[in-house]
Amino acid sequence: MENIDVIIIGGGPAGLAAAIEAKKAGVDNLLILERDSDLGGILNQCIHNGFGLHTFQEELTGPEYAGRFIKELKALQIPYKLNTMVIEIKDKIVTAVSRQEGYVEYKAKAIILAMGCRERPRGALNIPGFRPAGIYSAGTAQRLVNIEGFMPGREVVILGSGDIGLIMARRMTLEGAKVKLVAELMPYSGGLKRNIVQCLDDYGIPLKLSHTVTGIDGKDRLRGVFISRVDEARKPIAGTEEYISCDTLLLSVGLIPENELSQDMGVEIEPLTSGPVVNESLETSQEGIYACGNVLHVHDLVDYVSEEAGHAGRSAAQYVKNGRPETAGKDIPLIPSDGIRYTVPRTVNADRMEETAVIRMRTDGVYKNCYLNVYFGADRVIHKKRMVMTPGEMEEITLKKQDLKAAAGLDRIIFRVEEQ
């Protein structure tokens, strides 16, 4: 069994950034385990631009963004193994199956979970009808078009307005397909505003909010779908059903963090994100196990994934070199309230945190002309004006170490949306 100081599970954007920062923080004995045949993860099939504006101050495609990190990874001589599937983690012993080496085990001092996320399948939607050819997840269609050079169809309906679905509406249009509409169950879009404008509005593709697919027409090949308006309880409204002819249905109905490994090893999972519960160091409920990127919670931008993963890499390096620090202070719970669904992390401890801690969160609905407020107990300490807040756009607040230390007796930090 090989001994490794830091093992990173996943070689996508999170794993790459975490490994680079761990190396820069002084850990030389580290290893990335990646199940695919290439580093870069999902970025390899994202050939559109819009990546890197925060990290590199320029627009890059997905492969270009990943390439920047892969180039730095190789310059730092960080080892990685491809075609290596991790099947179990127990007591920091990582068991994997490798195409080249077969069954392998590694003993780690610290582990960074960076497995990313996957798309929600059709089976979770309970759409009645046969299962004809022509129904794909948006990510699968993206890979077929961008990597395999295969067009799934010519008349397209998209269910769900997640970012991948919005981007594929534009991509399919550019390849000559007719995108009839995007139907969204919720009364608001699940994607970024810029993607609605650039991928739908610019191409005249209608977005039907509070609509869903209620039926499938076709046995061997999809011939069309039935869509209906839904009420406030998200139930189809009688008499609103309409038929849309199409040969392709793309599903963009949410992403799920890949946390089977995390659950099997006993890491506490946050039900609202389906990712691990972490503290300010991105450490999970198990000491020396860290999580970052879309395996922790689904992000809007890959730049935020890289930033968060870099923090996880530094935290893991600190743990390997110095162990878990003794703290005089206590873990302070972060309480989502009044419009805030969850926060990542869930707790902060000023004695362990860097000079600042970035807290990310999502709202439970659409709010306009409002404030994102933070309370240290009863005292409001942050008051940020927001023109619009939606669940599709992640919010963030930066807490300062000096402010936490100055707040004597602080036992909770409350986050809430307050409208004017």
Contents of the next structure:
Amino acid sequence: MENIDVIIIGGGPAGLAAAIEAKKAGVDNLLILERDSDLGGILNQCIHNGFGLHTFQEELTGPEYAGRFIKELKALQIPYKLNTMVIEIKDKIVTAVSRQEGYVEYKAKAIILAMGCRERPRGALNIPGFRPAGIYSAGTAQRLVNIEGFMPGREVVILGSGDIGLIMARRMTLEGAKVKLVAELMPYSGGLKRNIVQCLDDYGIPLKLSHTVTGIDGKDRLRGVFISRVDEARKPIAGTEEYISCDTLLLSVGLIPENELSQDMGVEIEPLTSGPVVNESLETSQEGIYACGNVLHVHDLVDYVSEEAGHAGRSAAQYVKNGRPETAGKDIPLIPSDGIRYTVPRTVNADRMEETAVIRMRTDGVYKNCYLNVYFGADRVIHKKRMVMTPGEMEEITLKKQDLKAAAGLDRIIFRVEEQ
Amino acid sequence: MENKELICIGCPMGCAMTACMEGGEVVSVSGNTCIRGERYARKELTDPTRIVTSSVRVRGGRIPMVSVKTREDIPKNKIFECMEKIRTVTVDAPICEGAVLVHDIAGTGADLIATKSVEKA
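With the form predicted alone done, generate the form predicted together with the partner chain in the same format.
Let's see the whole complex now, leading with the same chain.
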């Protein structure tokens, strides 16, 4: 069995950035295991532009963004294996299979989980009706059109206004399909405003908020869908049903972190994010096992994935070189409250953290003209004005090590959305 | 005088703005919360442009399609003409990221370039 200092599971944007930072922090014996035939992950099929504004101060397409990291990875001579599927992790022994090498085991000192996420499938939605051809997740359609070069259909309805659905509405239109409408269950879109304007409004595609698909027509091939308005409890309202003929239904109804491996190895999972519970070092409930990117919680911007993953890479390198640091102080819980749905990480330790710790969070609804406040116990220490906060746009707050050290007896940090 | 309605894309606020136009010029913008809104409205109403991204077929490559983009943003009303041209293009592997695949696509002055490299099969 080969001994590796840091094994990175997944060669998408998170895995690439984690490996690069681990290498730069002095780990030479590391390895990326990627199940696809290329590095870059989902960025390979995200051919639209808009990536990298934070990281590179310019707008890149997905393949270009991935390309920059892959170039750096190769310059740093970081080893990786493609077409290699990790099937089990136990006691830091990583078991993988590949066509070239068969069944392989590696013993790791530290492991970085960077498996990304998966689209919520039709089966999770309870849409009644037959199971005809023509119903795809938006990401599957994206792969077919952009990488395989096939058009899934000509007349399209999209359920869900997440960014992938919006991007695909434009993509299918540009390729000559008629996108009839985008239906969104919620009273607001989960996608970026920019995508609503540039992917729907530019092409006159209607967005129907508080609507959902309540029926499927067609036995072998999709012939049409029934769309209904929903009430505040998201239940379809009788009498509002209308029929839309179409040969394709795309589902853009959410992403779920892909944590089968993490769960099998017993890593504690946070139900609100479906990702591992992590501390300020992005270490999971198991020592020396780190998580970053969409396997940890679903991000809206890849720039933040790269930044977070870099942090995980540094943490893993630190662990391999120096072990787990002794800490005098305890782990302080971060508590989401009053409009904040979750925070990542869930605890911070002032002795272990870098000079600053970025705390990422999402709200549970749309809030306008409000403040994002942070309390050390009963004391309000951070007070940030926000014109608007929506669940679709991740918020972040930076905590400083010196502030935490200075706060004697600090036992909890609370995050709230408040009117003042 | 003519009023045009548009939504700002600068941030999640999505301000609903009204621009007052005269003779093809933006006279004033209202409804925006910050300067980015006004800047966006002026550009969008007088010279709307977009970067177009797509993918084109590859002969003899390790993968069947290569992703492409217009190097610069092109006028919004040229998007479909540009797409028609893109659909007729087939290129031979190998292709390097940044390689020009079509010069001056659809008379926009912008080149169509590859956004990834594709090796030979």
